[in-house]
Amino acid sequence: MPIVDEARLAEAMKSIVGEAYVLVDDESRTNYGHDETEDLVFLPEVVVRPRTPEEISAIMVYCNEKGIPVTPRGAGTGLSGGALPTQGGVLLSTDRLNSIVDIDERNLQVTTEPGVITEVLQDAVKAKGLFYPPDPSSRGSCFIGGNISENSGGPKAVKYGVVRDYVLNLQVVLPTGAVIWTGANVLKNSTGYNLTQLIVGSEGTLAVVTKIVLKLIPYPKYDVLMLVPFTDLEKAGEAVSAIFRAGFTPSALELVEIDALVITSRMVGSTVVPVTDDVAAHLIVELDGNHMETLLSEAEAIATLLEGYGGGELFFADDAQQKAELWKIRRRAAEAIKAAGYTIEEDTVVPRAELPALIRGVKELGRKYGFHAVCYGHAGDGNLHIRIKKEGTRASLDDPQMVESLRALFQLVKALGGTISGEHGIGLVQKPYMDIMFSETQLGLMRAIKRVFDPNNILNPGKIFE
């Protein structure tokens, strides 16, 4: 990358978006130079906050001509370093592209800009009786555009699918400055290559998303939420697969190891979850639908089933307040556990029947490599979040001991038929491990796609692969 004349770059950006939306002070560059990935910070030369696709196009044209790196950033809630400006240049924030453009009730669609907070979007469509299911734990702060970049999931993914299952069409700005729509606002589309789905999950390396068209479904009328304690962590993992084999499809099925539960409950000041010395983990099981009698019948059957796997006395959330408190504990787990020193998070996913083997392997690796891990996550689709604490180590990037132990973890995941990221993406910190999952032929195809979209390698360079 060329040496950047910071003053000239700042003036060029001001001419595009206005002086008020170009930030060059140290505090702003630091605030925009980190996300929730470990303790990593990289400073851009300049932070730019455009408002329109046309402004973004002009930014990309200028930077493409000069060879200046551009890193798109949403709310900064990422956990793989995908929005870190590791090569300086321009940090392009989408926080001003924050309007819901249209809710189309006739066609069950919503058109939105990328800087809308996910929960704000969900609440807006819910007010019209509609449902956008993907709900990452950071939904109260993350942007829908970031969800597109990472193909986010969340607890509801087990029944309703992930972000890519709801994206119909995208308006994007290419690294060359060209503005295009990737598809059509239709439910079926077999017209050429699927550029829409190529952009979803591409982590801001191929294009900058400026508008999003999502499909919606009717909002379910009822839900039932229950908490099931287990004295054995692996048995809790076995129970997950048993629920689906018995013919049930919960709207959410989360596993929370007891250490994670205690840490989070203490941080949020909650006593809603009963904790005794013999409890190793809890399953959070949610059912939803339009007939309460059916949900209660299924809940009773699941409760009986779980008794065979060591499930203890069930706790039913009786009202909306108790449900909200239970979900608050689950959704704030990452924040609380990181604050407790578990700064390294991995986002593994395996076939759900292999969860017990993964949990057992994580504990064995912890003993071997001298780290402590707590596990929680979306057990219903085999997506286990593993938070790691090791004395004297705050970050995994370039730490030889952590690199060795994480390679062992990811090799275990692959051996179990899984992969190294379920919803957080590869970004920066998972990049060194892509060779575990992909051959050089596969990586070569990915690099070739990157070159077609971004021949000068200016858009979020250094992410996913070199």
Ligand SMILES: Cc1cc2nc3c(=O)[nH]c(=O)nc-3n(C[C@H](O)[C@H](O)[C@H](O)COP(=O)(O)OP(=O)(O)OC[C@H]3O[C@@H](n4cnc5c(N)ncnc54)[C@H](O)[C@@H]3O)c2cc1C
Given for the second form:
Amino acid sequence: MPIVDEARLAEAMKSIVGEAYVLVDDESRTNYGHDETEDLVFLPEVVVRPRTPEEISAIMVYCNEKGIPVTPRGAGTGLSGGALPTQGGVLLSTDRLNSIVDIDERNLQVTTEPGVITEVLQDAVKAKGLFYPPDPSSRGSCFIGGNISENSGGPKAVKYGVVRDYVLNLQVVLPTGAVIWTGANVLKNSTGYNLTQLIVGSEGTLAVVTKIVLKLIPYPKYDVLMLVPFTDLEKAGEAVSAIFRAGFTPSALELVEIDALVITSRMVGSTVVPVTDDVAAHLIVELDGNHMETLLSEAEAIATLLEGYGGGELFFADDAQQKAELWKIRRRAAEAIKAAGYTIEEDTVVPRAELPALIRGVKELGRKYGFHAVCYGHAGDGNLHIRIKKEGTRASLDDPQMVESLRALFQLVKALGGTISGEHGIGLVQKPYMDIMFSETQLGLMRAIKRVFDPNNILNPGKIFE
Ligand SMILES: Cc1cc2nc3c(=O)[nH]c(=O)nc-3n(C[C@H](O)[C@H](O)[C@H](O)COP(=O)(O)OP(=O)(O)OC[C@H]3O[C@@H](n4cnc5c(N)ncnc54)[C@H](O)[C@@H]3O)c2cc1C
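Since the one above is the form predicted on its own, can you give the form predicted together with the named molecule too?
Next comes the full complex, and the chain you just saw is listed first.
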């Protein structure tokens, strides 16, 4: 890393974005120096808050010439450390690029800047009867640009797919300062390499996303939501694939282990879910569509099916308020469990039918390596979030035994046909485990792509791989 003359860098940034939008005080650098990953903080030399692609281009030209690292940041809700400025330099916040540019009702598309909060975008299109389904549980605070960069998922991915499935075209600023569009605003495109999809999920290492064109669909008219208790966690996992085998596709199918439910209910002050001593986990099942009668008969059939897997008396969310409360408990689980000391989060994903084997393996590894794990997540996708608490350990990278136990976990995930991140990305904290998933040949291809986009390695250096 080059030695950065902080004063000169700050002056150069002020000449591009204006004095008010360059922050150098300790408090701001700390605020922008962490995300939601474990307890990690890295201070940038300066925080820069541009408003336009042209300003971002000028920042990139300056930093590229001087070899100064630039770390793009959305809302800082990431769970793999992608937005952490680990090598100092410029922290480039996208929070002022926060306009929805156009909702095209004729073509069912929306064009937006990256700093728009995901839920704000969803509400804006919903007001026109349109639906943008990808809904990370953090949707009330994360930015759509962060979602693009992580290829985020969320509860609705099980029926509607992830962010990648909705991105039609992107405007990006390259590390050299060039501003390009990656594709066209069309539903099909076989024209050359797919640069749009290369940028999706690239975690701010290839380009800064400055405009986004998304596909929309009509908003479904109705939904039903139910919660089913299980006395056996693994049986709950088994029931998940049975639902699909029986021909149903829920619009959300989430698993919440009992510890997660108790901790979160306590934090949000909710008593909506009755907890008895024998319950080990719940499945949250949501169905949506345009015909209420069909949804109700499907819900009834699923309830009967789940009885065969030990599913207990189900709780039906009767009205909008009960639905909102149930979703609040699910959406705030990560935050609540972290506050209870489970600071390390893994984002494993396996083929759906392997969920019980993964759950069993996690518990065995916990006993072997002396950690306690709480499981929850997007079970319908086979995507299990594992929150880990270990006495004396707040961050995974600090603890050699934790690194060893995570290697064992990821080797299990691979043996089950899965992979180490379903939706949170690799960033900083999963980087040490990439060799479990990829050979040197595969990693070499990824490094070569990075070099083409970013020959001087200034854009989010040291993320995904060295
Ligand atoms: C309570 C909680 C619940 C969550 N639930 C889910 C969930 O259900 N599903 C899910 O997928 N994730 C979830 N997440 C993780 C997180 O919210 C997502 O990864 C989200 O997409 C990050 O968005 P952000 O704006 O906060 O991005 P940041 O954390 O700021 O950045 C994430 C990455 O994107 C890059 N980046 C950001 N903006 C740009 C840009 N404009 N151009 C280029 N690169 C950029 C950054 O460099 C970084 O690598 C959850 C997080 C929390 C805290």
